[in-house]
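Coming up is one lone chain in structure tokens, specifically the form predicted alone.
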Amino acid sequence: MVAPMNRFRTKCQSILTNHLRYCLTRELSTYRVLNKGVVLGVYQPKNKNEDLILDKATQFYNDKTGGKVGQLLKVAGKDLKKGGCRILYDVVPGFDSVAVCCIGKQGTSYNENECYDEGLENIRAAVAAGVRNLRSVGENDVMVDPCGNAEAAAEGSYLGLYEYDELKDKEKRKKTVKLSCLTEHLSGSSSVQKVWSQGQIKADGQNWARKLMEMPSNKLTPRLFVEEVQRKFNNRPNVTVTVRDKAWIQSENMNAFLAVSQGSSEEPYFLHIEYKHPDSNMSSPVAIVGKGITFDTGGISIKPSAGMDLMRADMGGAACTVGSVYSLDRLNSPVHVHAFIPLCENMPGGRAIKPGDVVTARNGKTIQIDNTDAEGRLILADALNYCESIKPQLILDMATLTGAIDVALGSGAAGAYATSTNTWEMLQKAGSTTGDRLWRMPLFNHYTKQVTVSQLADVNNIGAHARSGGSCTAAAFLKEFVTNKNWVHLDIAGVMSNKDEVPYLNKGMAGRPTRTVVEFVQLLGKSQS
């Protein structure tokens, strides 16, 4: 037994030596224009001392190379963990390098404790690691193994590569990588390609939301946000963009919205986007409302300076709203959606609202503003009331509304307040598919009582017990301006940014839960077809 093992070890060492030599030669080469790489998937072994299990694409190339891939992985793939990656050189003909990524255990599916499809999350994370590693070694043309689910693979690929660096020197920006789905090993490749495209479109919608959230507030004022949306939806026949100015906002008696905007020299805007597919079977449209505070200082109740720069993303609800509509349109989803976005800044100044001020909202209720940093609910109050004019079957709003939801849930899930259990169950199903989860929070009358006790007005913009249940009292406040029986409020402040919690998102603004909202609206449309 000793001699065969020594021969095997010598052969593996020779392979590795050749790869190192190839790698050094490749690094020294400056004449290549197109560097091709491929991401291949493997599963963890069933038992500790067994070899990695090759998925279909990896097995295909292993056979094509006379077992070379499998042989090399016996050494290079040792101790490869879920989500991990190994770069191999000069292995598969036609590719300069191969990223072998581990997609966990074979047969992994819905995890009841985690409330998501763990198998799909494993694919997203592993593929993201693969494409990032290939970019880091200079590949700019990468084919990706669908790893059993082309949509999840595409999402992991495009989400994993995205970074907002367009304001940096060109030499410091991440290099552009062309991505495509590997189908050489598959029959029926056109259907797989279609599913891949769906994942790409969903990732594109989230990446646009991420870009908007990352943009500095001087580069994305309310007016510039409007212009960005107009450019994005230009020549999209199923989308209509209507921009309302301050005069129109005044004519609609949106005094809560105007109160927040009055401290800034930037004019407020109210953005209305309609997406209507000609084959939509929806009896009535869905309304999506997004909080659009393009920068939040807190106003007179000013925030601490540390971390205030992140408040450029306080329009995360608006960003995820337009990202969702963008994906639905490009997916050609047979649905009917209206999006409503109040846009302004919350600034201190001589004209800014002050603690104790009282304003009258569009629905006639008076609001005592005891904390000017609880401004998101003020602009949403008027927007929620206005969106009922289209008689929607359902209203969904998204807002980076409270720090309290971050304390409660962290970045694990967005908080969801739903008046309908059926709607909540559909939302939960959507989140379990996308991996971008939601968690149901209470809409008890207990919290309503805390915002309807006010010294000077009908409601108060902060709860009677200050910090206690802050996200719940904020939702209770919004509920005072909604009459629709089917309403969902998503508090997304906790999922606004990503450090390292979601492995296929880089550090920065997350664009969550764009893909979940897209999936939810599609499920809703299918239920009515």
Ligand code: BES
Given for the second form:
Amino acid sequence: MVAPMNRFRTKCQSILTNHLRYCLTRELSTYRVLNKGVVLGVYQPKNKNEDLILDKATQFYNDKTGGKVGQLLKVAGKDLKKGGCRILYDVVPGFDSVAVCCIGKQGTSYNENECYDEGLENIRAAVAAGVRNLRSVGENDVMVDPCGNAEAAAEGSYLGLYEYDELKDKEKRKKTVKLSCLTEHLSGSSSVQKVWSQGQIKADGQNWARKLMEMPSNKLTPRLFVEEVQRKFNNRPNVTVTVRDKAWIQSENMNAFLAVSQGSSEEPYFLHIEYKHPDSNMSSPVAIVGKGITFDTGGISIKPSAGMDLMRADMGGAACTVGSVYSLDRLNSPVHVHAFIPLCENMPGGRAIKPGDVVTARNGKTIQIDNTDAEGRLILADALNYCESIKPQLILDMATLTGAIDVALGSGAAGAYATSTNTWEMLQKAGSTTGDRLWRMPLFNHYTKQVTVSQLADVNNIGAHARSGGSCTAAAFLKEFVTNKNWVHLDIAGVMSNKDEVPYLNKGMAGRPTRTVVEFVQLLGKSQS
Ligand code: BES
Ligand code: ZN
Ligand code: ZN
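I've shown you the form predicted alone. Could you give me the structure of the form predicted together with the named molecule?
First the chain shown before, then all remaining chains and molecules of the complex.
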């Protein structure tokens, strides 16, 4: 009886000592002000019940600690699934904690059914889980295992930590975390560092778009949007920002744009941003056009109040446009891009447009405005027509245009309407790399017929069968204002916000598909060099 009692006592003592040591470490770490953490990657075992497979960096630290990492993972790593993460304390010298994150099966690459590089998506998701967990245990200086692709690791890290909480009490805000790329296990590190910073720049562009989309409409009116953009591009030698006011918009006969803006007491603006690299490969520029409705009430065809707050993000096209230009500039991409952004509110004021009103667009076509909530296509009609003045090789527009695209595709992909199959293929390739996918939609004459019937005018703004194929009729409407042979329209209403679908984005506005557009413009540039 004595022996088992002693064994029991020893066991209890050992548990208690371990617990005390753990508490002390946590306690000390708050005083040590080290607050350093490291994210390390592991692959799923090939067969069930086998050990996790350590990646290069994890193996390096395992060797350095005499096999301690692997040992701890035998228990702590049980049932660790792809995208999951476990925190280990006091294992690797120099770090308070280690987040071991699971990057799925080794050798994962392009997945034909998913139409994306699954290996890269796995890295983004796993690393995001790692950095978030380290932040939640108080680390503020985190090194990240590049997990075989430093760009994806940087994207996952920076996108995963982003949250718009600057309007909250300081206490409630997420603490800032300094992120850097772990390279101690590599012989040459400078190229990996460079790839990491490219991923960071791409994530920064998307995070800026997320911020602009999330900002409440009283803090981001058309005027304030312009100021944010001016501030961001101030002192960038390859970027020129031109701000056009209402008088200029009038002088350009952008009456469809003006019609939408007239129900609000906020002045409309038209932003023109040029990014031209001195060594651009492009013989003619790319035009990017973004819908910039800073709030969409629906106007006189007013929206129901439930969920209307989300319409602060109805400038998502504009946000992703400036986010893309930001990334291209910081990446020092040898391309030439012009961005065009009509900015206004859609409000039901005393001077607002009313259903049945007719306006003459910049290209001379008359539009019967049957529904004032189909305003995006009105402001884009004039912007698309104006952008042709720079003779672009290609026009790409982005707009949170229809609820119908959300019904069709949800947040799986943005709808892409392309006049050129070559261009579509390049877009699809871009999306498969970034994981922020696009899906091709039809530009059939079938839909054009529905928008070119109108009692009073050349075109109507909702289509004859308003409820059916709503995203397709909206695209067909826009097509009436484009003459360029190479045009792509992205309906991004379905990918506007994130609940939990994209694991490396928090809940909130998504800034999609900024990285895909950046990738696409870069691919286009490379194809011309
Ligand atoms: N901004 C909305 C589209 C939207 C809906 C964006 C949901 C994001 C989430 C757009 O201006 C709109 O209201 N479209 C109408 C068009 C209809 C009146 C033909 C729509 O989709 O209901
Ligand atoms: Zn609307
Ligand atoms: Zn809208």
